[in-house]
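Form predicted on its own, single chain, as structure tokens, below.
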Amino acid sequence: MPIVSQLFNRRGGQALTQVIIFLVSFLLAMVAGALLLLAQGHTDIVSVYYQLLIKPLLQSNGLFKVLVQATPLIFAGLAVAVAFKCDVFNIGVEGQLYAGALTAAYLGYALQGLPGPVHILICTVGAAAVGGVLALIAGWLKVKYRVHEVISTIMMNHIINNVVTLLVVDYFRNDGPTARTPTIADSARLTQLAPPTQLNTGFLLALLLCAALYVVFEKTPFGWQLNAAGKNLCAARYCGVNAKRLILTAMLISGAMAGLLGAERVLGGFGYLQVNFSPGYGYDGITVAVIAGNHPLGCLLMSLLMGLLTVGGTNLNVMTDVPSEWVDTLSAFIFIFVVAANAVLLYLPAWKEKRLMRERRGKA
């Protein structure tokens, strides 16, 4: 036990512990998923997992399809992780990404004649700024009026989504039966890395953000403050941390990440904003961040896994009679096991201390 405690108390040990937790949780989830399949009458478990985890990587453009599915999840996971790192719950990533997407789409088709790099920069910065400001509103309500950010961000999700739908349908709608904006200019399009897939330079930006956040979290005073606030915000105040400013900063960065997600989908994926285009990226980001332990590199790996499960789930629909909902259940199993393991590690020292106190009382 002392070795385990020392391992967990160090930063590197914490990362290693999270990796072990994830691997064990993934194996347990596979076992639980297999039992569920057997209960439903599916006996060829090996074939199911082959179609889910191996076949996507062997298909033509299979790896690129996985990266396409993982790209928005990386942005969403990082957006949630930055806020969670500060013990602030930004549940509004879904609305913030829609606002960022509309901003990028409008700037993408309204501005004409700009050089490509300049046009892309304007669209991405505008999307990040709008997403950041909307998240900042929820942070300001928290520090100024003590409005819980979970309530405010969830409510803002509905408000933003409805406002974006209204603007697209009534003001920025393209001619045609589909409720979408006009196609953006070619100068605003992100470079496609592997046509005909939608993999674009937004994936490289996501990798860059993962590396940048890793450096910020692990090597800077701001990262130390976020880590301290996440463990105990009240104690961080006594250490000289300006908790209000830290919360506002974390929410601003989180919202900016969500806005970049919307920009990537518009500039690199579709080329326009279509109403209700997101399958729930903002909420999937919560799963990514929690399982990754709010670690940027963990968010990257978990996003890749979820992208693989998404592509593999399509294979299951085509090659087997296993419903795609089973893949969602498998992801839920991973989430449950990771949360349960982290809860045990969190409360284990307290349980151990209580047990020692009872033993001392018994001896007395």
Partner chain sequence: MISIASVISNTLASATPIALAGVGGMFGERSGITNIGLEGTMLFSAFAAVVGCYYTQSPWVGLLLGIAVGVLVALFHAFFCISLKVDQTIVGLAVNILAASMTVYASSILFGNKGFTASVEKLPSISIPGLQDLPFFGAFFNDMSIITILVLPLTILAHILLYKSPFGLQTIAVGQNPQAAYVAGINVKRTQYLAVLLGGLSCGLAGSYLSISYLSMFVRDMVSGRGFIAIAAILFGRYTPFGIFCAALFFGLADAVQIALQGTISIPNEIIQCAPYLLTILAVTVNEARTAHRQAAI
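Now the other one: the form predicted in complex with its partner chain, given that the block above is the form predicted on its own.
If you are looking for partners or other molecules, they are not here, because only the chain is given.
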């Protein structure tokens, strides 16, 4: 159906173009970051970038540290991308991941004496279910009452954060100075892949989900519907897409991913839930998904890069007077440049046409 494919082909999403856009944006962001450093009074910019981008990989276990940081970002990026694919913004990943983490932590220490795989399965499925249901509430409010999901999910982030804090501090508290739950049972622990780093089988699960989503997006009717609804909702409806059910399903999957993020951190990383443990994974997930253009493999690559930036940023924070927030600013810059470059590319043909029309009119 050539007409149908044309309807959905407004954005030129060729992989090569996207890669070039990303590389250019990355360079521009580095230039902008360098300007900030100069303003801060730094002159040795090359050394800062060396410590940020190269040095983490040369350290012992450096690569594993990067993978550890990348793991939650892969989950977060995929979570945002699934919803975003059909033009729904799940800003609530930050809240949903806490709910998932609390579920995993509670099931992890409350259930004892289960065989390992069963225990892990219960914890992860529980976390995914709780995260999914919370996202589903926002989706339901959207399709039923047309409540904008950005508002509902942001508000739910605040609510969930408060409730989780309350539950941890007052009900599931471990004796000790920090507000955290008791440590989970050994049977719920994910296998560590490269001690002493926190790299665990959760990373493999993230890779698996990446591949699974790639197949879903590219090869299944559901993926086609998501894509269609995101690009042209009217045309998608015309093709028989049930938009409401689609949005609900996308939100459910998105929330489940966020829940799994929480589970990975608890079962594979810390072994318990500590209040305010997330440095903003949910918001980083937005950056990852937008820069990756919602492509699962793009999300993977972008998460790896952000993981590298996080490790490098921590080093800079400790070794120099460059704070780790400089790195966050850097990724925000990449975000903005990618968005701008996409917009310019998208409207370039229209602008050209306009200029051509004007020239013709001038001649006539």
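The term rigid core refers to the maximal set of C-alpha atoms that superpose within 1.5 Å between the two forms. The model shown is predicted, which means the values in this text are computed figures rather than measured ones. Numbering follows the first chain given and starts at 1.
Structural comment: of the residues 305, 86, 160, 120, the hinge joining the rigid parts that turn between these two forms is found at 305.
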